[in-house]
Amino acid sequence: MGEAEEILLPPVVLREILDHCRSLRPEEACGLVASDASGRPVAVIPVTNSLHSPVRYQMETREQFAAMKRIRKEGWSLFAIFHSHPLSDPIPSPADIRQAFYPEAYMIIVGLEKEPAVVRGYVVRDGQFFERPLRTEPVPPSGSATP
């Protein structure tokens, strides 16, 4: 793989991911992040972990289907799949890698073992994971025009 691209998240998207993950601790939380036509993340869609486990997750099938349908209906794309590791570091487990069914989407993992939470992003290809720098986009000063 070439140069590692950055994963850029607007602050509101990162905050929604963190809030959702913290709210379900000690269970692993999970969900989807959708992006608009420009590739900018615009929506966090929480999905129930049907395993209700602190060490594994599986998205509830009907909710995941509805979330994917909403993404298509809005004209968005699947940007990332996120989940938390309440008891360990945010590094993909063998189960996480086996369940990476959307290689075009980033994998974002929130480590909640300590505060502040540690958030990392990855791409998963051919059974291997590659970390990508995760950066929060700066918030423009209020009242400023964007070019």
Second form
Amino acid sequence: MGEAEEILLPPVVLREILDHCRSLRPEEACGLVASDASGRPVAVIPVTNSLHSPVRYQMETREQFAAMKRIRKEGWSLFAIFHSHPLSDPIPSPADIRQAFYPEAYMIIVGLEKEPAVVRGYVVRDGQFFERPLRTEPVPPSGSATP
Amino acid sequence: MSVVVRIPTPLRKLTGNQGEVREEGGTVREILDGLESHYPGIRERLTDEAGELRRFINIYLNEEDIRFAEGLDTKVKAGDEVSIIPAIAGGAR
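Please show me the structure of the same protein in the form predicted in complex with the partner chain, now that we have looked at it in the form predicted alone.
Below: every chain and molecule of the assembly, starting with the one above.
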């Protein structure tokens, strides 16, 4: 993970993250994003927030274990950990930073206080966070022919 | 009895970057003793001053969370797999 890279998400991955977070509002939602051997995000794995809280989350431990095992079995890597802030800006809180035990994964936060939602990505390491530009892959042109 | 222990990324600094190590022991506690003797400093990342598992650390024996078995006294047998899984948690407040 370099220091100035951007986080590139396929549109379908971003949409799945957003759909999951919106579906659970006003509770915080959470989950994992897995990438394939080339580093491209390929799967969104929602995990239950066992706290069912609008301001805190903790992944249900069995589901988290199963999700991580699935990532390993598929030959994927943990690309990002996402969660939502339904009532505030998508900026890592002291709790987010204190409990960030997976420095190899990006932290993606979805701010749902207003629509449109605001999605931001971070690297969190040694108690500090650094925002990384988050972009969706361009959708290939559907063809140049005009009717 | 030899078991495989899966080490999460944040602890691999202590295991020479190994994600998987082998340890001997009859219980999870003995496995942690073995880890500490080979990789000093790892136990304090997993257990508190009272020797209990830290709140944000989960340990699975095969498919089972040891908190729902006998905790650190859960027995292990040859060929078992012990996974150390830091919890994923946080939130706006």
